[in-house]
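In structure tokens, one chain follows: the form predicted on its own.
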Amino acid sequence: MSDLTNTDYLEYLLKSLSIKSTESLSWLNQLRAQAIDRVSTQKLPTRRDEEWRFTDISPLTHLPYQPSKLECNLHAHDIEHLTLKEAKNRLVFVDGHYSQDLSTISDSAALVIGNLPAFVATHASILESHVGQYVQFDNNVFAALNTAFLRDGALIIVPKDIAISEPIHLLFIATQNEVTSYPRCLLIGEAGSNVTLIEDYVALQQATYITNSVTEISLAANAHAKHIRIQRESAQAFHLANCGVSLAHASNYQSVSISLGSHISRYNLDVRLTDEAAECVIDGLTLISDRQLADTHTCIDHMKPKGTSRQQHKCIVNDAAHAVFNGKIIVRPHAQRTNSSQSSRNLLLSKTAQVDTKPQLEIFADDVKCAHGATVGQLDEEEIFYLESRGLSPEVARNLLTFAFGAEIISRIPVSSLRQQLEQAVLNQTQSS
């Protein structure tokens, strides 16, 4: 397929779709086809994109991948090392196909949690007005795809003044080679809950596959929201991913995002402060190595007055590999009085390695407080001089100030078991002979 045409691999993904006309009144099946008839007017994007500059995924038209079969031959114990003790619920997608022998849900009472096309008919309305509002696929290629591809996805409504103390694992396992899977999740937090979410992307095997996910969240007035999203998928795949928030009055959303794994990976987060007093705090952490190829796009939208965001994105880049951060504040004409900053620090350990960072700013108000800036550099030599001076080896040293630097953003992650999962997988991939 090396010959294959940017239009011919969307027209190729297109062939194996299909909607029966038994459903073609509900409307789930009225987002799919809103959604496959963008995908046929759409191309995939390239380097001439503004968007896509510094990354190329050009790759993927020589890798039309079917949809991954509803194929699981996993059992409890083959997954039990990527489990995290904190979370009583736990839904397990694997290859995009939602597994109910291996999820756990403890506290179906107190939430509505599972797996999506179980409550398309019990909670239509609910999700009509939410499904596919967050991300767009108007003008998104991958988006429009993995709705056109919607089939499993993982559900969590958090009712009015209920706070989950325990956090929820949504757990997505790659298994199969040559496949794409079109993994979804969707969360809603109504007025006055709370909840910890962990979007947990692994894989059991070095395979090439593709992911390409969305994930929705909306909270309502006073909902607050933890997102730790991890990565960390084969070093020979491709994921393509994209996140949309809504944050309605005095609302409060907290992310940490951390990318380590995949040849190529691109994040889209979109964050929208539809309301007065909403808040974010974003964080996000990319370590990479060889040649691999991160790109994270987030865009902080806020629309009305006395909104608050903070982020923060650091990027560890060895080798030859390429970082790419992107990241645009927007600060709307009624907006005053808003609070925001961004801080973009990249770390090269090679001279072969590459960043690529452009934090922006467009402010249309006057009354607001901005700050942004980046910075891309190597080790400080006066640090390592005086860790050397304290009997460490240079490359312990080296290796120290590396770890530290990661770990400030992995150190917010709130779930204990997770944080030193990550800790010990930077300090492996942080460690020089």
Second form
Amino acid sequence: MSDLTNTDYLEYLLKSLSIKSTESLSWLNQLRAQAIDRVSTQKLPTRRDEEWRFTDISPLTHLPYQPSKLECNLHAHDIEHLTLKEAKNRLVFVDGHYSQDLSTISDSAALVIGNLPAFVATHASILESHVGQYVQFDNNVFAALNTAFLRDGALIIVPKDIAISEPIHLLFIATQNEVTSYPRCLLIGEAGSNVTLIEDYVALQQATYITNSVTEISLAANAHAKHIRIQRESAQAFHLANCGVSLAHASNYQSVSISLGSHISRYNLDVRLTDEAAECVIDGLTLISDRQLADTHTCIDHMKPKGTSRQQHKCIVNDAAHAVFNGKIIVRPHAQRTNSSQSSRNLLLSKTAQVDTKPQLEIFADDVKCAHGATVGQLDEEEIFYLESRGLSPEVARNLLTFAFGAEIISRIPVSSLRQQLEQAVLNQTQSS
Amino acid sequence: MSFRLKAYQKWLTMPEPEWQNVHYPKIDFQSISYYSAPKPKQKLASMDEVDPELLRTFEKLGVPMHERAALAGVAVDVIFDSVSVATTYKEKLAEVGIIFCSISEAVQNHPELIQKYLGSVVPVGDNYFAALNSAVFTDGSFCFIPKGVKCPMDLSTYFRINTEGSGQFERTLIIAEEGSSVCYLEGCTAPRFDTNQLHAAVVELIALDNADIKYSTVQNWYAGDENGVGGIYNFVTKRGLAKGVNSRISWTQVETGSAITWKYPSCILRGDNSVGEFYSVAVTNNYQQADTGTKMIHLGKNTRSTIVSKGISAGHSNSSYRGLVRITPTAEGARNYSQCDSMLIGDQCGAHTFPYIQVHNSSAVVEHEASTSKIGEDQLFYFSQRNIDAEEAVSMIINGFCKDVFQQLPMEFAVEATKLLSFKLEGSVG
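The form predicted together with its partner chain, contrasted with the form predicted on its own above:
Below, the chain from earlier opens the complete complex, with every other chain and molecule after it.
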């Protein structure tokens, strides 16, 4: 890929950016302007960039898709199978555009929830101090693009000491072919709050499109959040996502991200423990086949003492698929008594499957406990033999073991109907292979 | 000569590598750029002269004649008089057909071997420093073990940089033919100077069918003073090719010196059932930086590799493990186990791990484990209960920590390494 086509691609995208109406306040326009500025000075990453070493996104440059248009022909019954019965609050975005008809909001008294533009005027100061703060776009061209095209987005503010027992479901549905959508999501958990958020990316048909999403989460002191992220896009889609999380004193963040779909997907998760005694638990599962490529980059940054982090990432790779995992853990100077563990486990089911894993530790403090491990392998012959000796056929035995490998991560999802949906999806995939 | 010219041309076209700095803290980047300024200049001065003959290169590089003897010299231990030992051994070795001499001698006496193998493992244009080395290499050792010969004694080379402001570019080539085995030791020291010196060596090992090469290094170049002034930049390319079936290459290294160490002894496991091993202890103190690790490239069937790396950082130093394990699609049934542990002494130092694991074959089993910790208060308390002071306790704990690696070293080296370690960490506790 030459630099010429590289810059051309970005310019082309910028051209398609229509002049924004004046409805939003100036700070938001300024933010967009900054982002546009940043896009024009950056280039698309290539495999020469260390962060993109294993993921070649040059196919993207041949697909300068326009932003999706606002046209929604969906009705409630079209998405019925996607809804979760536990979730009383549901925000639905079709191709990145908010759909009021499909969304249901029942807790608007207890918390701030809805489409971002609706709150720009009423919550200006709080939004200004959070939007664009946790996913920095200075060195991230995709985050910059998302910010430049920022329009609709999910906003959830959980007030002080409020616990929302039912999960909040954010449903991002792709319907159009050959477009780019720019979903955006902001969760602010005030001190002592507790919330469960489900981010769900689905496609209604097999289409080729690009999703470029940005999610920002900020938790104040003692706030708890569970963040479940399901990526089940169409098998021809491109999914590029950035998620930035900032944790204050003694806050607790638990994340489960499941990656099933997309031709090429990339998920960057940045968690910053900005104050003492913050905790995070991060689990991930990648299940891919055919010629899919799924890349997960996580960075857990222990900036202050006494932080705890635990991470487990699993990949099940079939056919000629290629999974990439890069997990970085940074322990800053003076972040003493950090306790951190990380494990990357990878299961290769076919001869042509590929895994590149790089668990990475960067430690600048001495009173810490940090461990990481990585394994790559196939199913254990002895385990299969054991099941066969109990009367299972080799195929069933393999499927059972593969399912069990993935189910460990899925079992961490606290929403039972979603868990069942995913278990079924994993079963389908393992059985077809 | 054409080998050199080719390398020089290549080197001129190559950019200085910067990829390794990407991960480095800022300070490192600056120090690396800093050294690069004086280095090419010095090299270019000598480059004009490199063509006529080796001798003049020596002088230009500032390595005096008597130093050459030491460079190519052989000694079991540092204490021995290198020259005399070299002679006795040479004769003894020649009896069983082993050729062991300096590489310049080998160029004259065994040109066919040199031509066949030199640069076959580390190609001329492999990397910036290897190309530089290929262009200007001054001397080094050459060792050839013929078919079926088990080398009766450990071979050893001792390197020393004596002159201020000089760079050293030695080249080592070891060839083990079918069914032979050899154990090779390398020691390095340099006196203290305030200027930074460059050491860019290339070591090539070739093991044919059923051959066994064991290469041990104890590196104690001058590391700079407490404030990080002076010291050696140690940029070494070491690579072994396990070419034949059932061949085995084992690297053991104890890195205590050098201001900056940048070294990845690697194994290319081409032969079926070949084995690669890497045992390393890297100790850094004050402002030292070590970026070391290994590459295990599995090409043959049923190849196995083991990596054990121990890093100890004290003072303001940083040590990194950077390892690559690549299982290519042809490597059926490959197996790798890596373990890298770091120990931190003091709160200003850093320990980093960058394992790259690339698996392109489903029958492979790859495991990686790493941990970082400091010496436990409980452990120290236990020692002090038994009336052992803190410094001694730390040195005992560290020796225990490194035991896995020291066991791989020959006896004399292990003793030396243990001493070096405790000397190195002196004053870092308490």
